[in-house]
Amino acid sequence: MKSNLIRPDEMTAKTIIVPVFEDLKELSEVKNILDEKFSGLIENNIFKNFEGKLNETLTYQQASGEIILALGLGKYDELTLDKYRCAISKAFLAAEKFVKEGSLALELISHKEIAKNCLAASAALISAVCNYKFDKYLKEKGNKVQNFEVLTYDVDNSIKESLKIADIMGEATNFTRGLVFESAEVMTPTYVCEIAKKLADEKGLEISIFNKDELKKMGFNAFLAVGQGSAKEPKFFHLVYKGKNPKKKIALIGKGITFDSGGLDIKPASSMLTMKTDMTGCATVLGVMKAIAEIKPDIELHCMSALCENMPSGSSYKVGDVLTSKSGKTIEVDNTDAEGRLTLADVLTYSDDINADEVIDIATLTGAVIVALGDNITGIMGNNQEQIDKFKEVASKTGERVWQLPIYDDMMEGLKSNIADMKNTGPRFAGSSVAGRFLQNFTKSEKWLHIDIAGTAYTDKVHGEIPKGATGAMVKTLIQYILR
C-alpha cells in the first residue's frame, strides 16, 4: 500500500474517512470541500446525528457510490497520538470492506498538541499494518487497499517525507509479520538464510552465511547443541549495511529458533501451537534491516541470527550436558527448553569482534515476561541506563509499550552450577531478569540492550492498534531508535 498526500479536489478514492470531534464540530477546509461535494452531508447530517465519541464509526452510502465513514475522535483536548492511532485502526478495519483493490482516503486533521507530520505518518503506518493479511493459503482473499490518500491543503515537504518513512516502516513491519506467520515446514534455517541473501542482493548489502561445519570451527558449541536434535541443518547469517559516512555502529541480534518443541524437556501440546513464532527475533532484525537499507541513514548496522530447530531425537542435547560456549565459558544444561539463551550467548560473543557502539538483542525468550507484563507490553533490560532511557523514549513516541526489568549481579547465584561456570536456568521467580543476567555474561559491550518479546510477538486478540496474530512488535521502535 502506498500513501499519498493530496488536495481533496484531486481525490480518487470512493471510500473516505472523515474524523469528527465530539465537542468541536466545524467545517475545516477539507470538510468544506467534501460537504459541497456531498450536498451538505457533513454539516447537515454527520454533525447533527453523529456524536463523535472516541472510536465510534458511522457509515453513509452515497447514491453516487461513495462511502463516507465518520470517525469519532472524542473530545479535542483529550486526544493523544495513542488514541488517534487506535481510532485510525478502528476506522480502517470498518472501511476496508468497502474497498476492493482501490483507494481509501482520510482527512488529515489539525491539532494544537500533535504535529501534522506525526498524525499523517501514524495514520499511514497503522493503515498499512491493518491492510496486511497473510492469505497465502486462503482460497478466498480479503479486500486490500492499494492507495491511501491523505487529504489536506497543507502539502508540506516534511509531511511528505514522514509519509515516505511511514510507508517503509509499514512495509518492514508486514515483512516481519509474514515471516512469522509462515509455517515452520517452510521457514527452515536454510530458507531464512535464502531470504536474508535475497534481501542483501536487492539492497546491496554485505552478507555472510555459515553452515554447521564452519560454525563448529568458529566455536558456536552452545548454539549447535540446541540444533543437533533436528534433521534441519543449523545456519547463521550476518548482514551488514554501511552508510556513506557512518556516525555510529550498531549490532542487532535476533533469536532464530524456527521451531521450538522444547527438546527432550518437551513442551505440552498446547504450548507448542505457536512455536513456529520462536524466530520472531530473527524476523524482526530482517524487517529492520530492510527498512534501514531503503532509508539509507549514515550509520553502520550489523544484523545477525543463529537459526536452528529445537527438536527431540536420539541426537538431541540432554539435561546434564556441559557445553563450552564460543566465549569459553561452560554451561550446564538444566533444561533443554531454555534454548534461546544458549543460541544468543554464542552470537553475543561473536558480536564482540564487531566493536559496535551498542549491541541490541531481541528474542521471544521467556514465558516469565508474559506473567510479569502480559501480552501487550515488551520487557527490556540491559547494562546501560542511558541506552535504556533513550529506547523507552522512542518507544513512547511510536506507541509501543515497554517496561524496564531489573538485572542484578546477585542473580548469578541462582545460575550457579557444581560442574560448570553456570547453568542455563535459574530459580522460578524473576525468570526474565535471570535470563537477561545469563546473557550479560556473553557480551563485553558497555551498551547492551536485551528486548524480550515473548508476550508481544504474537497475540490471539486485537489490542487497540495492535493486530491479531503476528504483530511485528518492536520493528518500528527499533527503526526509529536506530535513526535517532
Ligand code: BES
Given for the second form:
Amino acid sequence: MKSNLIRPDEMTAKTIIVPVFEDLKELSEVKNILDEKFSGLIENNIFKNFEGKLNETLTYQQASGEIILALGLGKYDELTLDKYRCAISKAFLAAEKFVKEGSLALELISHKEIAKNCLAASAALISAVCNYKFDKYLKEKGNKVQNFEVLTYDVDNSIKESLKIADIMGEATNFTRGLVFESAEVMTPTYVCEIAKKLADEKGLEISIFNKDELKKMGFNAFLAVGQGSAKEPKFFHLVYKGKNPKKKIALIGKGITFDSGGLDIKPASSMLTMKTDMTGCATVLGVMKAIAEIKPDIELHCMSALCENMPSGSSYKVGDVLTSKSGKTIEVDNTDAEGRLTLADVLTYSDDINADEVIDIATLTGAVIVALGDNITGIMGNNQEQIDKFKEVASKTGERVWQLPIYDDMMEGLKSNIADMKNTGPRFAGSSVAGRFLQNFTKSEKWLHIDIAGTAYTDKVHGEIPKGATGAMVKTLIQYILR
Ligand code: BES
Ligand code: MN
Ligand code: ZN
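What does the same protein look like in the form predicted together with the ligand, given that the last one was the form predicted alone?
Full assembly next; the chain just shown is listed first.
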C-alpha cells in the first residue's frame, strides 16, 4: 500500500473516510469540496443524522457508486493520538470491503493538540497494518488497498516525508508479521537465513551467515546445545547496515527459536500451540533492518539472530548438562524450556566484539511477562536507566505500551549452581526479571536493553489498532528509537 498526500480535487478513490467530531460539525475545506461533489450529503445528512461518537462508523452509498464512510472521533477536546489511531483502524476495517480498484481516501483532519504530519503518518501506518492479511494459504484473498489517498489542502513536503516514512514502517511491520505467521516447517533456520540474505542483496547490506561447524569453532556452545535435538541445522546471521557518516552504532539481537516444543522438558499441548512464533525477535530485527536500510540514516546498525529449533529427541540436550557458553561462563541446564536465554547469551557475547554504543535484544522470552503485564504491554529492562527512559519516551509516541521490570544484582542468588557458574532457571517468581538478570551476565555493554515480547508478539484478540495474530509489536518503536 502506498500513501499519497493529495488535494481533494485530485482524488481517484471511490471510497472515502470522512472523520466527524461529535461536537464540532463544521465544513472544513476538504469537507466543503466533498459536500459539493456529493450534493450536500455532509452538511444535510451526516452532520444531522450521524452522532460522531468515538469509533462509530456509518456508510453512505451514493447513486454514483461512491461510498462515504463517516467516522466518529468523539469530542474535539478529548481526541488523543491513541484514540485517533484506534478510530482509523475501525474505519479502515469497515471501509475495506467497499474498496474499488484498490483505492481508499481519508480526509486529513486538523487538531490543535496534534500535528498534521503526526495525524497523517499515524493514519498511513495503521492503515497499512490493517491492510495486511496472511492469506498465503487461503483460497479467498482479501480486498487490498494499493493506493491510500490522504486528502488535504496542506500538501506540504514535511507531511509528504512523514507519509513516506510511515509507509516504510508499515511495510516493515507487515514483513515481520508475515515471517511470524508462517509455519515452523517452512520458517526453518536455513530459510530465515535465506530471507536475511535476500534482504541484504536487495538493500546492499553486509551479511555473514554461519553454519553449525563454524559456530562450534566460534564457541556458540550454549546455543548449539539448544539446537542439537532438532533435525534442522542451526544457523546464525549477522547483518550490517552502514550509513554514510555513522554517528552511532547499535547492535540489535532477536531471539530466533523457529519452534519451541520445550525440548525434553516438553510443553503441554496448549502451550505449544503458538510456538512457531518463538522467532518473533528475529523477525522483528529483520523488519527493523529493512526499514532502516530504506530510510538510510547516518548510523551503523548490526542485526543478528541465532536460529534453531528446541526439540525433544535422542540427541537433545538434557537437564543436568553443563554448557560452556561462548563467554567461558558455564551454565547448568535446569530446564530445557528456558532455551531462549541460552541462545541469546552466546549472541550477546558475540556482540561484544562489535563495540556498539548500545545493545538491544528482543525476545519472546518468558511466560512470566504475560502473567505480569498481559498481552498488550511489552516488558523492558536493562542496565542503563537513561536508555530505558528514552525507549519509554519513544514508545509513548508510537503508541506501543511498554513497562519497565526491575533487575537486581542479587537475583543471581536464585541462579546458583553447585557445579557450574550458574543455572539457566531459578525460582518460580519474577521469572522475567530473573531471565533478564541471567542475560546481563553475557554482555559487556553498559547500555543494554532487553525487551520481552512473549505477551505482545502474538495475540488472540484485537487491542485498539493492534491486530490479532502476529502483531509486529515493537517494530515501529524500535525504528523510531534508532532514528531519533
Ligand atoms: N518461548 C517461551 C516463552 C513464551 C511463553 C513465549 C508463552 C510466548 C508465549 C520460553 O522459551 C519459555 O518456554 N520460557 C519458560 C521459562 C521457564 C522454563 C523458566 C516459561 O516462561 O515458562
Ligand atoms: Mn521455551
Ligand atoms: Zn522459547
